[in-house]
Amino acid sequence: MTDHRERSRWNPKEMWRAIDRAGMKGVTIAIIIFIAVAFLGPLVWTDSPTQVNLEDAVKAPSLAHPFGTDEYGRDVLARFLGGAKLSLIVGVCSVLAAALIGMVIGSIIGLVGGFTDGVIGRMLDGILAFPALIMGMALALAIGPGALAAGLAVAITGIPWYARVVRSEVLSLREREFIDAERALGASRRHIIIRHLIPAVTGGVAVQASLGVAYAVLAIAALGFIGLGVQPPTPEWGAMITEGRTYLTSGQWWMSIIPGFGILALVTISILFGEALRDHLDPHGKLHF
C-alpha cells in the first residue's frame, strides 16, 4: 500500500511549505499571476486582438496602447493576452492528454512485460524519432495548420516520455510485497494498475508534465513562427514574432520582443516549477527520467 509519508507529499499545505522552504514560493506565485493575467486580462483590457485599424498601424507603446500596435493597427497588449491564453490552453491540454495516455501505456507494458513490452516499446521509440516540430508539420499538411495540429503534435510526441517514466517506476514496484499480496488475493491487472501503480507513479509524471508544458509552449510557438500553427488573425506568440521581425531593424521592437518575452517567461517559470517539484517529490534522486 502507498506509504502515508508519500501521500502526505500531495497535501496542499505540505506542498506549499516545501516550496517555501526551497525558496520557490516566488515561482509558484508567478505561475498563478501568469494564469490570472492570461484568463482575466482580456476581461480588464477589452480591446479586440483582431480589430484592424490602419490609421494606428505600427504605433509605439503609449497610454492608449501600452504594448504598441502592429502593422495592421491591432493592439499588441490584447494580442499578447490572447496568445498567452492560447499557449496555456493548448500546451496544458496537450500535455495532460500525453500524460494520461502515457501513464496507461507505461503501466500496461511495465506490468505485463515480455513480448508486449518489446513490441510497444519499439513503437514508442519510433514516435520518439519525430520531434514535435516535424510531427506538427506533417499533421498541418494532413489536417491543415491550426491549434489542433499543434496540440496533437505535442501530445503524440510526448506520450513516449511519460510511458517511459511510468514503465521504469512500475518495473521497480511490481515485485513489491503488496503487489504480490494483491495477486494472491485474485486482484485483476486493471485493479492493480488503477489502485496501486498509477498513484505510485503520479509524482514522476507530475514532474515530467511540469517540464513538458515548457516544451509544449516552445513547440507551439515554433509551429506558429513557420506559419503551420495557429493561423491569423488569431493571436499566437510565434506568429506575432514572425509578423514583427521585419520591423526590428527599423526600431519597432515591441511587435516581436514582447511576445518573445512572454514565451521566455512562461517556459522559465514552468521549468523552475518542475525542478522545484522534483526536488520535493524526489529529494534523493530516485525517480527515473
Contents of the next structure:
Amino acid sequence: MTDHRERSRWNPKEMWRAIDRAGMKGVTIAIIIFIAVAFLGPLVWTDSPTQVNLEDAVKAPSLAHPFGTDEYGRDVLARFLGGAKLSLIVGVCSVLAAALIGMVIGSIIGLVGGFTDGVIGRMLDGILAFPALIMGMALALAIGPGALAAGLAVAITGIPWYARVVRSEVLSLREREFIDAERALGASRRHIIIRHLIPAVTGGVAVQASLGVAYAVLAIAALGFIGLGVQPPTPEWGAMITEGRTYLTSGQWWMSIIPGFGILALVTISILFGEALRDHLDPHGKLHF
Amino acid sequence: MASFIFKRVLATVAVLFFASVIAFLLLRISPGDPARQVLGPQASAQAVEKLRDQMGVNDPLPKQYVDYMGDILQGDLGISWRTRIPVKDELTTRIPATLELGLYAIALSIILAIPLGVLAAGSRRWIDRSSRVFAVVGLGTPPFWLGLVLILVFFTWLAIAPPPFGRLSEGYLPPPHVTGLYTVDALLAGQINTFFNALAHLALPAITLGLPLAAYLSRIMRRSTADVFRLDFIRTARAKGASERRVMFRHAMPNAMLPVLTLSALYFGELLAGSLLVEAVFGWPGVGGYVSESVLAQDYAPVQGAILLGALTYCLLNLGADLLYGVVDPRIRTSKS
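Next block, the form predicted together with the partner chain, ref. the form predicted on its own:
The complete assembly is shown below, putting the previous chain first.
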C-alpha cells in the first residue's frame, strides 16, 4: 500500500487510475469543482461581495444578479462564492489542526499509558461532552467572535476523536510480535513511530478527517447563524442565512435559502469522500461509521 | 460486576468534573465585565467594583470554582443577571418544552429510520441507493436552514403551518400543568383543540430536528439488518417458507432494532445542542433559546447551567448504555479498556 502510493505520487495519470480503482472518481471530480468554484469563482464573477448599494436592495434573481441581492444591495452570488472559500479554508484548517494535535496526544497517552492515559483520557471525554456549537459559543465569548473562535472550537472538540483512533492503534501495535521483534533488534521509538505507527493510523485518521470537515462546516455555519461566528461584512454562509431570515415570511427567499445549498453541497461532498475512502481502505467495515 | 460499575461511575464523575472546569473557565476568562453588564454604562466605577465583590468575581479563580461547585451541589445554579430569575427556575419551566420537542423528533426519526433501514438492507438496489441519498443529504443539511426551508414552504407559500413562534397559537391557553408536555397535558385535560394546536406547532420543529437523526439511524439500521440477515434463524425462517416480507419485518427487524434504540438514546445529548438552533428558528421557548439569548448577553450563570445540564445528560446516557451493555455482554465488563 505504502509502496504503491509512493510510486504513484508524481504521476497524475497513475494517480487518477488509482482513484478510479478505488471507486472515488465521482467524488474527486466534485471536490475539484468545488475548489475551483471557491477559488476561481471570484475571479470570474467580479462583483464585490461587500459593496453596499442600497438602490439595488432585495432584488430577486435576474441576469445582472443571478442569485439576487441582499438587504444592502450586495450581490448574493459574490457573497456565496466568498462564503465557499471561507468555509473551505476554515473547515479544512481546523480539522488539520485537530488531527495533528489529536494524533500527537493519542500517541503520547498510548505509549506512556497508566495514570497519564487515565487523566488525559478523562479530559478528552470531558471535551467530548461539549458539542462544537457550545464550545464555539463559549470561545466566542472568551476571545471574541470570528473565524478564529469558530475554527478553534471545531479543532478543540475534534481532538478527542483523532486521539482515540491513534491511541487504540498504538495499544494494538504494542501487542504485536513484529514490534517486539523490531525492538529486540534495537529499533528506536522514533523509528517505530515513523515506520509503523504513522502508516497504520493514516487511513483511519483520513476517514475521520474528511467526515470531520463535514462536521466543521456545519458547526461554523451554525455559529455564524447565531451571530457568534465570522462577523459581518465578511461573507459567511451561516451569517447570510440569518441576515436573509426576516425576509423569508414575506416570500423573498433567495437571501437565506441559497447559501444553505452551498453548505449542503460542501458537507455532502466531505461525507461522500470520507465514506468512499473508508470503503476503499476497509471493505469489511471495521472502521466506525 | 460491582467493580465494573464502580469504575464506570468513577470515570463518569471524573468526566463531569473536567466538564465543569471547562464550563467554568471558558466563561470566566471572557473579557466582558458582568458587573458592568448589570449596571449599565452610566454606573460609577465604585458601584461596579462593589457589585463585583458581591458577585465574587474579584475572588481568586480556585475559590470562585469551589464556591460555584458548592452551590451547584446544593442545587443552586445561580441567578441570571439579565432577568434576575434563578437559573434553576428558568430551566425547570423550559426543560419540558425542549423535552417535548426532542421526544417527538426522536420518535419521528425512529419511525422513519427503522423501515427505511430494513428496506435498504433488502435485495432491491434502487431502494438502497435512494435511502443512501436520503442519509447523506439528511446528514449534510444544516438543521437551522432546513427549518427555514420548511417555514418558507409550509407557512409562507402553502399557508398550512401555524406561524413559527411558540408552542401554541394566540388565543390558546396552556393546558393544566401535569407533565409540562403540552400534547400530553392537553389530552389528559380532554382539550382536543389545544392538543391539535400544540401538535401543529410541534410538527415543523420536530421534523427539522429529527430528519438528520433519521438519516443517521437509517444507516445504522441498514447495517444492523444486514448483519442479522446473515444469521441462521433467518435461513430457517426462509426454509420454512416465510415470505421475504415476513422475514424482513417479523424476523429481522425486531432483532436489528436494538443498536438503533441505544444510539438514539445516546443521541439525545446531541439533540440538546441541535435544539439550540432549531428553537431559535421557531421561537420555541425551551432551553436552547434561553442559552442563545444568554450567550449574546454575556450572562454567565444560565450558560453554565445549561452546559452542565447538557454534559450531565450526555454522561448519564453514556453510563446507562455502558452498564446495560455490561449486563447483556459479559465480555465488556471484563475487558481492560
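Positions refer to the first chain, counted from 1. In this text, rigid core is short for the largest set of C-alphas that superpose within 1.5 Å between two forms. Note that this is a predicted model, so its numbers are computed, not measured.
Core-superposed comparison between the two forms: the Cα of Arg164 travels less than 2 Å. With the core fitted, the CA of His196 sits 2.4 Å away from its counterpart between the two forms.
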